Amino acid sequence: MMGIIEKFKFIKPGEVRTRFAPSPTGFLHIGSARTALFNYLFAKKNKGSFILRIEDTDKERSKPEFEQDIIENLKWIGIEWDEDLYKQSEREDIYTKYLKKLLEKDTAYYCFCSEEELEDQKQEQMSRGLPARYNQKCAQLSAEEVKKNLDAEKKAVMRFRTPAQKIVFNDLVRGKVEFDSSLMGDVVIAKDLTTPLYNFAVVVDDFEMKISHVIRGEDLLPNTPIQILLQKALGFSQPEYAHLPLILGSDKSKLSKRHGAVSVAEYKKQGYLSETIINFLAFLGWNPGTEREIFSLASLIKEFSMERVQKGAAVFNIKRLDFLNGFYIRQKSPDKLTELCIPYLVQEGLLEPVFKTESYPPAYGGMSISQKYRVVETKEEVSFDYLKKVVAIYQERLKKLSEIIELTDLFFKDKLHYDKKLLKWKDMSDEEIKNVLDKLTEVLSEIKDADWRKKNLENILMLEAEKIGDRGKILWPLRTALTGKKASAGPFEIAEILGKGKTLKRIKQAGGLIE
């Protein structure tokens, strides 16, 4: 293992240029977001530049909606690039220039072998226990034969004459890495002069964009030797490489959908905050060397170093993700948290905004859009301040924003539907429950509207509980009658928000279950 001095040479400010180069063939994966973050942090720590390059040469699988998703979600988590967005589909002339250069130097050639021929070659080699690689059938075709085939529009690809040699490079994460290129064969680098494949296009782009450090997942490590050989053939400088550890699920298998959401957009939809995602991603393969767990993006830039990126796989711990999200939710102001929660209530069909004019756009959840909302079921108008009270009593319990639906739906329903067994505290009989509900109605009815406050409600009802000798016999039926749930916020907070009329109505509805 190389020492730190050998692995990390002194970097002058501004020399570092990193890039994130996703293919728009799917939504932004959480693992890809981790790669983008590490590139961004390394560049910013060294006062360098971070580049975003969309690798959309796969015309069949690349979709505009995936590209848009990548751009939007990078911005959402706070990762901004320093130059205009690069797209490989707009750089065909550049690739053509370098492909022609390789053809002229005879370090690349046209291959006209059919898929059937290639499969036969593969099977024959494997039957003899040899590694499957191209047998160079087309490598020695004369210029006349090549021209004849091209003029006849015979299907072809372009192959690189891979020199057989040891490829050795220093990986900033893994240390010294060696490959034997004789096992590769002559790899395909382009379908034609305007359609390069990944290994060729990435080499050209990294050179043209002056990329100094290629930081990517270790699944791309096997591509590195052929890219280094292409750099040498084209006379390019070689960037530094750093291959990040894989991300595994909690069962130590490759992270997949069965471990939960895998796209950044899905985590956002579930109600994870952008600062949570950033903090969580940073610890997937890196640690600060201290017990500190909470980092803002700015503090990550200050503390990040490649020296502390681990070689071993990172484990995706959903419990830690929930812990971090709960922490950041608790840091939100009541106004901001309510603003973030309202869209979930609207989408669920519990609320709808009341716009002051027809000119407001149909976008929900922002205080600048609507200060009033309508309960869909009852058509009752509620203010933003009312919703803030509803959200506030659950701020300590929320692990993700989407949970606000199940926790608070009781405030947006006219009648609750639940099993009467929920009203029972321990071994209470139906008659005892009925008597408690009647007593609650009697006591609460005497409280004036002006005195309907949490503290006053608590003082009065706790006196009644002391008379019975078991506070659970009062508080459990009351809380359940008001919420219809096994768990919720306290009955006094809920009763205060519901108000006297709705509280008494809920108790009466609960009593109807007993009769």
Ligand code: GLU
Given for the second form:
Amino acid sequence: MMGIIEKFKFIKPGEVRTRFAPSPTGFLHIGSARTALFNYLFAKKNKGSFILRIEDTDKERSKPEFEQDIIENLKWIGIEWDEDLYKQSEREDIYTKYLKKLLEKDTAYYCFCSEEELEDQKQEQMSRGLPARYNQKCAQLSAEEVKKNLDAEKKAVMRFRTPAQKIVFNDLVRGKVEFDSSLMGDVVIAKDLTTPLYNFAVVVDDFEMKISHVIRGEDLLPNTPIQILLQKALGFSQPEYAHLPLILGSDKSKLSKRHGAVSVAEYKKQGYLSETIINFLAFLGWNPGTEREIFSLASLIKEFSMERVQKGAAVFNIKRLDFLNGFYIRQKSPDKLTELCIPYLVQEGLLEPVFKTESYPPAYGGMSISQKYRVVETKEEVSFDYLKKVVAIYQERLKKLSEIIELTDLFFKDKLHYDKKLLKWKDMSDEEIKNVLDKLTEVLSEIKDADWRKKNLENILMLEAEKIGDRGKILWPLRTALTGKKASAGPFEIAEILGKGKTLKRIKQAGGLIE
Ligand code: GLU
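To test you: the structure above is the form predicted on its own. What is the structure of the form predicted in complex with this ligand?
Let us now look at the entire complex, which starts with that chain.
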């Protein structure tokens, strides 16, 4: 296996190297995805490398399914990392080496204080109005005492002898940042020689991986001073820092589950497109400085600059998300959009794929254009082209792919269930509705199958509507009879797709409600 040093020896001096370092303790959060994107954009813009590092040192909270979700959803939004991904759980030897180094230099020491003892110390300090920090009880233990405790397997942690000093650094987003480490106390950096905690593992990895820029959420800013001190203690160079602004919900409180979906997977499930997510994330704390709103990943790489990342919090605006998604949905070819919508109809139980025995299971587990489908309720087989027609009439108004279910279910049902009041236009009486439905049956029955096209239907029915005077009196009962819905696409396009037989059947069903 290639050693870590060898692996990095080809890195050019001054090369930009960024990393996304998620802990797999939850699904890929929209805020984390924003961090990943900004790291990716900054690296690519500067012709550098972007790496993915899974920070799974917390063995209890890290779960393989979260790691899987992070990887899958990064790929889904199009963020690809360079090099194989790194996992902290596979790098214990490296941490051990550096922990030993700190112990040898006596910049770190073993602490054997129990949790109760620490709690008592804290209470005591607080009662005296002092900041709570470790009282250094174990800071001066002799080598013999430490050995005795370790031999007796007394529970221990490792603490960093935090030097008391002022730490000043330039943050690429926030400018000059200052901290006073005297308030921090001797922080715990590892549970034992093979179990480093976050601050220590990050410092070692950022150095070993030659990270030039640490770009991460502002919530991690308080960790930066201790990381800088650890870098100094280990003789490491200091990367540049850029802390990205917090993301707030529309009510200006920190974005959380209360505001709705927070994981990328949930947005995907609702039918937001990956292009939408990328574009939306880019604007959470960055803007191009122009009116331009639409950016592909490639154009973001071109336009992105850290100077245009704001310091103030970014507000999550779901209206913008919907606007962008509608835009990208309208850009899709009808074939592509249909492919994207079909899984929702299948998931809802309206459609089922028909597998030819020899092609089961389908390659890639996906739905291909040649695939046949069956309407679950009626058992009719429908072609991809038929589904394409159904989807196409809603392309303009679709905001999320999941809406396709509610919009098009009428095409996959035998009988519609609705209240007869729905058929009524303005103050039409039942009798008037009945007459209109009869008239529709009469006129439509005469149209030949070959002539059953939207334009033709429109010409013929508009003539009838002129005769009645109020168009609504014929178009409304027709449209509602065909759809069972207050709002839908227009009656002619729906009638064309339903075909003559079903159109007449639905008008008859509507008539049945009146009697
Ligand atoms: N693993 C840390 C987290 O998920 C981030 C580490 C870092 O970016 O420094 O919060």
